[in-house]
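Given as structure tokens, the chain that follows is alone and in the form predicted alone.
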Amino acid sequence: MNMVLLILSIILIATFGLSNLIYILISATTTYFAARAKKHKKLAFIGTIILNVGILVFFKFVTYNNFFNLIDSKNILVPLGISYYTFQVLAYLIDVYKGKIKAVTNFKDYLLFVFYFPYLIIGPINRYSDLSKTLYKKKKLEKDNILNGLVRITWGLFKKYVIAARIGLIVTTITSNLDYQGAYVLLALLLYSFELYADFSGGIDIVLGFSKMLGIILPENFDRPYLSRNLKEFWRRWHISLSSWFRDYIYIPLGGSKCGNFRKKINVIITFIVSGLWHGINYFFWGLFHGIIVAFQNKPNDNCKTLKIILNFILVSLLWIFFIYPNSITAFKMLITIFYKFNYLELFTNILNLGLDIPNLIVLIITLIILVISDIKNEKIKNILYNNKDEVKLIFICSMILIVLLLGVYGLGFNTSDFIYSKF
């Protein structure tokens, strides 16, 4: 069974060129060697991250931002999911080096870690010595686990076809004409807002989803990240696989939190500047805008908690501007406009051309509180759905799939098939 499931996900990754299977390969086996090396092995660990960290950084600046106009990069094919299975070799790379986990003796073996298809595209980043328990048993089918895996598969399309892609319609609309600031830039921030957790954590439900079913355990990504009180305890339930990447790679080794005060802050901000960067060069300040709140924030309490929970949402939402308008500059112009434009009234008679309809707009509404009460009685609803007898979770199923069929935004001349963090 692993071996079919290796050999799909070759066919699967070359199905969007082959260009995808050269430079994946380049780093499994670049860090499958360097991990056993026995000479030299100091010259073979730097050598490799080096060679793996320029692989990304060409694509993620040269090409993908056009960084500097050095090259014309028209013609030429980011990786699928470079950004993903790069962190993920040169976490192994890491631990294997530090002595905290045994290089994998199996070729084969460690192909199926970097190559196993459905988190390549969205995540989440894997570290070998979690993965590896579940990975390589023998697949059984299981009933249990085919029902879940399902649930949370319908889940995830119900979030990114019927919410994510209807958010997607609205936000495109004004982002797209500069003319919309102010109320409509505030607007847009607030959706899409929504828009990108419904869209990225949906599709982390399809792959933890389609997993599940194998009996492969991955890591969770989200942890209802907007019912955070600041933005420290949101960078601890968004995106949680690359959070911690950030924290065991680049935080604590430049010190972590072992050092003076001052230090420790000057830490945190360079890990979120090379989180920004990660993204690519147009979120340089977006990470450090994260990067200087989160230095000096003090730790969340209890007290006012449901305002503390709104005024976070509202910050993080005016900082994702930065990933709506295609460069920093016009991100802050659109941004001030938000502090002295009162278009209020304007974009109230305005709203229904905006890309949706009443219905539409009903549609949303009612799904938008159906994501958030999801959020808030989480544990609640995982108990009922995952606990309960199999019709439960078949009728579950089947009432998803005929929701995402009937109000899903899908078909022609609209483009929703791509995940927002597949582009990272």
Given for the second form:
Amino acid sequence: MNMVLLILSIILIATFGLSNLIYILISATTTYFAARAKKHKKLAFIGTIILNVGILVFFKFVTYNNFFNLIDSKNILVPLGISYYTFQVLAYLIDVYKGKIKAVTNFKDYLLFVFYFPYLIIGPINRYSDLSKTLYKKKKLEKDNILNGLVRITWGLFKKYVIAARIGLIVTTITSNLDYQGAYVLLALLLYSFELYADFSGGIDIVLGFSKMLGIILPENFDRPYLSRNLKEFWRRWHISLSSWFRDYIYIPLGGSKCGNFRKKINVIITFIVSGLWHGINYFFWGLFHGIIVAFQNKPNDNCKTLKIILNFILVSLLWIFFIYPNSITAFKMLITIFYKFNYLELFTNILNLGLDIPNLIVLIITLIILVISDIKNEKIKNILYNNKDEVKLIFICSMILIVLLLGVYGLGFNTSDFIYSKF
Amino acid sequence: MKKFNIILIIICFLILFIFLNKLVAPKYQTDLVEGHMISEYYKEEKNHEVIFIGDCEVYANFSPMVMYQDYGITSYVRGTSQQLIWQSYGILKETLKYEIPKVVVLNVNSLRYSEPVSEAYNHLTLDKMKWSKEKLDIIKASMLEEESIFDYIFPIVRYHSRFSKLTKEDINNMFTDNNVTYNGYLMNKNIKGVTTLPTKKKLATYTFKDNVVSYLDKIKDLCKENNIKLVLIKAPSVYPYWYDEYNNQIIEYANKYDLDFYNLLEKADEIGIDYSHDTYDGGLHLNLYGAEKLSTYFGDILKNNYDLTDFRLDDNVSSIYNQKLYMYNRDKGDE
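Can you return the structure of this protein in the form predicted in complex with the partner chain rather than the form predicted alone?
Okay, now the whole complex, with that chain kicking things off.
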């Protein structure tokens, strides 16, 4: 079964272009042998890190961001999932080098760890110590796993195609016309918060659900992030696998919190700047602002919890400005309009010209309420779905399929098949 | 999980799935009625001696009711919007599964198109067509790059966004429908005469593409196999411009394979078409008045050259056609 999974993953990666296979194979091979090196261990370790980080930097900055205008990048395609597998193999290599885990001795097993297809599109970034617990287990299709996996997949499809893609129509209308300012920008930002969350976590649900069907447990990437009381908490609950990767392999090597209060704050800011730059040059200020705010925040308490959650949500939303406009200068310009252009009445009267008619707006409002409730009552809903009779799960799966088919935004004329975070 | 419950849930799911597919699919009853034409043939008595195939130049220009009334000819127009030549071939093949006519009339205007042109036209032709191998072949040949086969198999995939635009028609006509044509003829009584003539734009090539000719060959061979006389026509639509180079190739083809070709565009004066009155859209399609003149003229050609039966003398057929004629004349405004 594992061999089948590996071959299927290889075929799927190759369908996106043979070059994808070559780059991922380079990463897998170099880290596998570097981790097993007996002689010149440090040299192999550093050399492999430089090689893999170099490939990532080349594709993300020189080609994808066309950073220095050094080469004509139009014909160069960024390898599929390069960030995810590079972070994954680097974490593995560093953990082996530090003695936290033992090097894998079976190359085929290691290839499966790197090539396992589902995570390459959108994550999560897996740690070998976690993934290996279930990845190599003898697999047999079990009814419970299949049903629970399908519940998760259909819920992810609902979030992606019914909520995120529908919001995307409004956000795109607003952000593609810079005459939409003030209240429009604020609306776009608040909606984008939901769009990004529904799109990204929906994608993760699909990946985790598919893995669950095979009996493979991948780490959760979200823990109801918009219920966070401040940014510090938000980053423990949003894109958890990436945040923890930056914590373990950037923040802590920089000294973490063990080197004085001032240095700790600097380390936090540097870590967030690196995280911003990983998203792209245009996200530098996004990383910087997050870093500064997080550096000066403490662990939140429960006083005025709801108010804190709302304020934090607004803050996070405002900072997404760098995600919805093509460059930082435009982002700043449009952000400022929120604070001096009070065109809320105009927005209200013009709401039907932003890409959705009345039935679609009603669907959007209802589904957003469902999304919020599903986060607030997360445990209760999980209990109902996962600990109930199989019939309940089957009804949920069938209902979700019909709802997605009918109310989803997809098909001809809509470019909604890609996930927002797959470009990173 | 009890087996009974699983089956019950799956049955409910399938019923709802079928219901939603029916609900969102366009009904083509009052809007884009051209999408309904293909399906009306299935409800027909299959006793036609003449079958027309081709694009809008057949379904807007030829009235089988007039041909029956004047000559007793039983005919049916299996035309659809911008019917491409491979679609004509598929539709003819499908037709021959139901009946073998004496004459097949093919309008050659579509030979100018060698590639799929429009997703919307594809759906007008295919949505209401019965599922068959022919339909699958037409879909495969007609799909544009951005289309998916699922758009044709499951209407909900293509038309789910109509959920916000559903009308009473979508509910009322989920399982029933009304004819919008008279033996495939789509009546239009509006008058909008020709004001400007099309200009002869220079083309990169005037030669029909190989794939187009190969489908014409297939139609010719299919007719020959079934002992059907294939008649090629160019309907008298002024637009789009019909090039001499096109015409010459058709003449050459017809001569080579001993086929009849009638360029009715050249016979407009003889037919009596008044282009200032007899079209409904400035020369693309004839209106009722033009179509009736053309049908009388072409019915005469059919009657005199192809050994067709005068079904006005057949009690069974005439009782059906008299009813049709009554409806036709009523809708024309004569009765």
